[in-house]
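The data below hold one chain only, encoded as C-alpha cells and taken in the form predicted on its own.
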Amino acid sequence: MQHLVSPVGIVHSCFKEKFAIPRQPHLAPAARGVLELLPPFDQGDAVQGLEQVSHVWLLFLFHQALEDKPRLKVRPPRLGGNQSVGVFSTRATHRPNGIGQSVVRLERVEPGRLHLSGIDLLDGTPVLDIKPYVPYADSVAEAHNGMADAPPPLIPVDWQDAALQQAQQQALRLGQPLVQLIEQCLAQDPRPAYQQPQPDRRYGARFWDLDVHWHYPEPGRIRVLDVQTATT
C-alpha cells in the first residue's frame, strides 16, 4: 500500500551545504533556522499552544539523499566511514524512505513561522510533521547505544586574526552568533575520518551566505583561515 505525504513546511537554515552540518541535533546550539509553514498550516491556529513547548520533534525528508534503490547496509561516519552496519542501526541519511528526525529547540513561535536553534538540517529541508517534545515520555534514563554512547570528541579550533575579525563583523551584519556557530561545527571535525589532512590542504563550508575556510596545521587541531561573502 502506498500513501502520499506532503510537507507542512520548509526549513530556512544556516547550513547551505551538507558538509560540516553536525551529525546530530544540539551539538551546535548556535545553529539557527526558521521553519516556514505552508498552507493551510501557515495560519495561527496550527501552532496555537506551541508557545508552551521548549523543544519539538521534526520529521523531515533528506531531500538531497533520496534514492530509488534501498540500502540494507551503510557506512556511518561515527565508525570512520569504512565499516558497514545495518541501515536500521544508524541514523544515516540514506534511509529507505528518506525520512529523518531531529529534536530541536523552539526559540519563538509566530503564525506560520517557527524559530529554531540547535538544528542539523540543510537549507530547504521539507518538514513532514512537527510534534512537541514530551520530557517524561521522550527521555529514557536507562537507554543505551553501544555504537554511539557519547558525543563525538571535540578538537581545538583557533583563528587567524583577520578571519576572527571577519567573522565578528559578519555576525553583526547577520545578527547571528556566527563565531560560535563556526567553532561548534568545526570542533566536531567534519572531514571524513579516513582522510588524513595535510597542513597545506584547505577545507571549506558555507554558513548563511558566507564561505568559511580552514586547515589542519597539525593533527587534531583546526585553524580558521578566512570568512568571505559567498560568490555563487
Ligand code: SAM
Given for the second form:
Amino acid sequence: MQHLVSPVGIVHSCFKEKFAIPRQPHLAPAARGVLELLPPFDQGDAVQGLEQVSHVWLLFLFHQALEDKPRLKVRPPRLGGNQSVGVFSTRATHRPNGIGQSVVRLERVEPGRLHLSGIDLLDGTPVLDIKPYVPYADSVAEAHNGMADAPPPLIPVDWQDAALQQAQQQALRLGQPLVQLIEQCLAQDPRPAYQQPQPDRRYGARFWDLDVHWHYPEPGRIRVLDVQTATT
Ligand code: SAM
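What does the same protein look like in the form predicted in complex with this ligand, given that the last one was the form predicted on its own?
Now the complete complex, all chains and molecules, led by this one.
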C-alpha cells in the first residue's frame, strides 16, 4: 500500500551543509532555525495552543539522503563508520522512507512560523508533522541504549585571535549566538572517525552565510582559523 505525504513546512536552518551538524538535537543549544509553515498550516489556527509547549517533536524528511534501494545494514558514524549494524537499531539518515525525528526547543510561536533551537536539521528540510513533546509519556526514566548510552565526548575548541573577532562581529550582524554555535558544533568533532587529522589540513563548514575553517593542531583539539562571508 502506498500513501502520499506532503510537507507542512520547511526549516530555515543555521546549517547550510550536512558536515558539522550535530548527530542529535540539543547537542548544540545555539543551533537555531525557523520552521516556516506552508498553506493551509500558515494560519494562526494551526499553532493555537503551542505557546503552552516548550519542546516539539519534528517528523521530517532526510531530503539530502534519500535512496531508491533500502539498506538493511548501515555503518553509523557514532560507531566510527566501520561497524555494520541493522538499520532499525540506529538513527542513521539512510533509512526506509527517509524519515527523521527530533525533539527541539520551541522558542517562540507566531502564525506561520515556529522559532526553534537545539536543532540538528539541514537548511531546507521538509517537515512532515509537528507534535508537542509530552514529558510524562516521552521521557522514559529507565530507558537504555547500549550503542548510544551517553552523548558523544567533547573535544576542546580554541580560536585564533582574528577568527574570534570575526565571529563576534558576525554574531552582532546576524543577531545570533554564533561563537557558541561554532564552539558547540566543533566540540562534537565533526571529522569522520577514520580520518587521522594532520595539522596542515584545513576543514570547513557553512553556518548561516559564513564559511568557518578550522584545523587540528594536535589530535583531539580544534583551533578555529577564520570566519568569512560565504561567496558562492
Ligand atoms: N534526530 C534525527 C533522528 O534521530 O532521526 C536525526 C539524526 S541524524 C543521525 C542527524 C544528521 O542528519 C545530522 O548530523 C545531519 O548531517 C543529517 N541531516 C540533517 N538534516 C538532513 C536532511 N534534511 N537531509 C539529509 N541529512 C540531514
